[in-house]
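What follows is a single chain, given as structure tokens, in the form predicted on its own.
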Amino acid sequence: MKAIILVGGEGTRLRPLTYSVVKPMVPVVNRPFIEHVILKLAAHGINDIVLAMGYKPDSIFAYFKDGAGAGIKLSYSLEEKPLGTAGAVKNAGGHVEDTFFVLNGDTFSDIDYTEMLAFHRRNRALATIALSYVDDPTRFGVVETDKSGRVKAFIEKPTRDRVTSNWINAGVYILQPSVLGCIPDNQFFMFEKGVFPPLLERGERVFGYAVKSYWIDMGRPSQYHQLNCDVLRGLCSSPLYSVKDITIEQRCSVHPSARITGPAIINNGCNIAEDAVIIGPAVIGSNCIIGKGAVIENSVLWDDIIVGAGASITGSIIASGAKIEENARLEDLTVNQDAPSDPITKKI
């Protein structure tokens, strides 16, 4: 079974984090976000995967190569210009010959892909759209269905007075190859406006698959922060992380007087000084130095970060290479030294 993952955009909603790393490579519990997604698919036998990309692909190539080491076949489809969700799939269409999955590269979920495929086949669907229930659907595309799950209508990002359902497009689709014929070549084209509504108008069999498991769109810093915390707490699963109270990887030095309260993961080569305090949920990347008496609470730190003595970091995201001064106080911030403006001003 094949899947196309849409990882193309530069991730403007995740700024300032994506000034230093492309969106698919943003770390979730110290591993690239897109690696979690790929291995979740592979666990359901979907191990022939196309990454549809358009922005700084070199780091992705360097990390994954052809995927053979993980028992996965990875192919790459590059965009010379932004093509939108459907346009990117059409651009990658030469890789597909049969029923295939499409995943939005912003979403993380515990969708049962095996059951979703069975649902698609039982209903002889041309297209099946995963649906997730949210309290506030105004930022998403609302999908109305009948009792059998057949889609009746789409409302893209409705105002509150137009909300008729709390079930939204979750950014995971199963499509028959003939859907590609609805998408023009080399044009910016979106599933939400250019493909699915016309299919309904023609009376095609389009179904919604209700997802009752974990789902999040991690496109904003606050949601990215939440995703890391949720993985640590075991609220969602990943083949790359086994839930533990405290995980300390290799070559770490932790002073006997330091206090660590889980859930927390500390990656390779870190130095935790005397009287330092780490209060979970907390993610500490590789080769970080946490100074004497520093406090890290409910935060995500990437690699090669220096936290000065007595500093306090709460509810924040710190990108790789940052240096936090002694006795600094950071709360609910996103910090990236590579951002083109003052990095310590961006609220989560």
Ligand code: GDD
Second form
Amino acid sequence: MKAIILVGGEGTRLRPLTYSVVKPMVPVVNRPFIEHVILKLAAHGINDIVLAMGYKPDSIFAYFKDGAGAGIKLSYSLEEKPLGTAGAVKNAGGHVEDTFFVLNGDTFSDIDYTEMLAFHRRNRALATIALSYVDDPTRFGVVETDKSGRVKAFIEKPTRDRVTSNWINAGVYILQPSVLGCIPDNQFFMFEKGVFPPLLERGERVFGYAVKSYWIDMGRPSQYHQLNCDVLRGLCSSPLYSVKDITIEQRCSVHPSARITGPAIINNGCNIAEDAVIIGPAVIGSNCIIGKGAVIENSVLWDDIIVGAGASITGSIIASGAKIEENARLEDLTVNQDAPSDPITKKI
Ligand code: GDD
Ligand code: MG
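What would you give as the form predicted together with the ligand, now that the form predicted on its own is on the page?
Now the complete complex, all chains and molecules, led by this one.
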């Protein structure tokens, strides 16, 4: 079965953390975010994956080439200009002849795709929208359903006074191919405004599938940080990570006086000096050097980072290549290596 994953548009980067690394490639417990998503789909037999993106994604090509694992067909659909969520699917859809999935490429969940598909078929739905329950729906598409799960209204990013439900669009759809007929070719078009509301007005069979398991939109640094911690803690699952208190990969040197409290993962080639302290949840990428007596707590470090002696990093995200000075104190920050004029940025 086919899935089109949307990874283009305006928000392709996890600003202000990174300008050069595209969102699908940001590491979650040391593996590209999108690799987790693809392998989760494949585990449900959804193994014909199209990444719909805005421009030539060199880093993605270089990493995946034309495969993401045994039995997974991976292809790319490029847009000359952003076509919006629906326009991008139309552009990528080609000759879709069967029911297919669409995913917003910045959401991560434990959705049971097999069960969602059975729900879609049982309801003979034209479109099924996965729904997640959130405390603040104003940042999302709010979806109202009746008791049978049939969608009555879809309101994208409502003001607070227009919020009528805490169930929101989780950014995972199952669509019948005929939905592509509602989307013009080569034109900016959004599911959230141009497709779902008109389908509802026409009384089409659109259903909401309530997701009770884990769901997050990792499109902001604080949520990206949260996702890393949640995977480490086993609050959500990934085929790329087996929950373990402490994982230390190859070629690491950990001084006997260093203290590590899980959950923590330390990638290849790291050097943890004497008296360094790592307090989970903590993710440390490859080839990092953690100096003498440095403390890393509740933080996500990417690759090739040098943390000076006595520095302390708490609740932060540090992008690759950063050099943290001796005795520096970093709390709730994102450190961005690819905008030198803006080396240490906002609170996460
Ligand atoms: N290829 C392509 N082209 N992808 C796009 C485009 C485009 O023009 N525009 C957006 N996307 C992709 C983004 O890369 C992202 O993965 C996804 O579509 C959703 O876009 P966001 O910009 O992250 O939207 P949002 O988070 O504000 O809102 C959307 O997601 C919410 C769930 O997280 C909406 O679908 C909401 O209704 C929904 O609740
Ligand atoms: Mg988003």
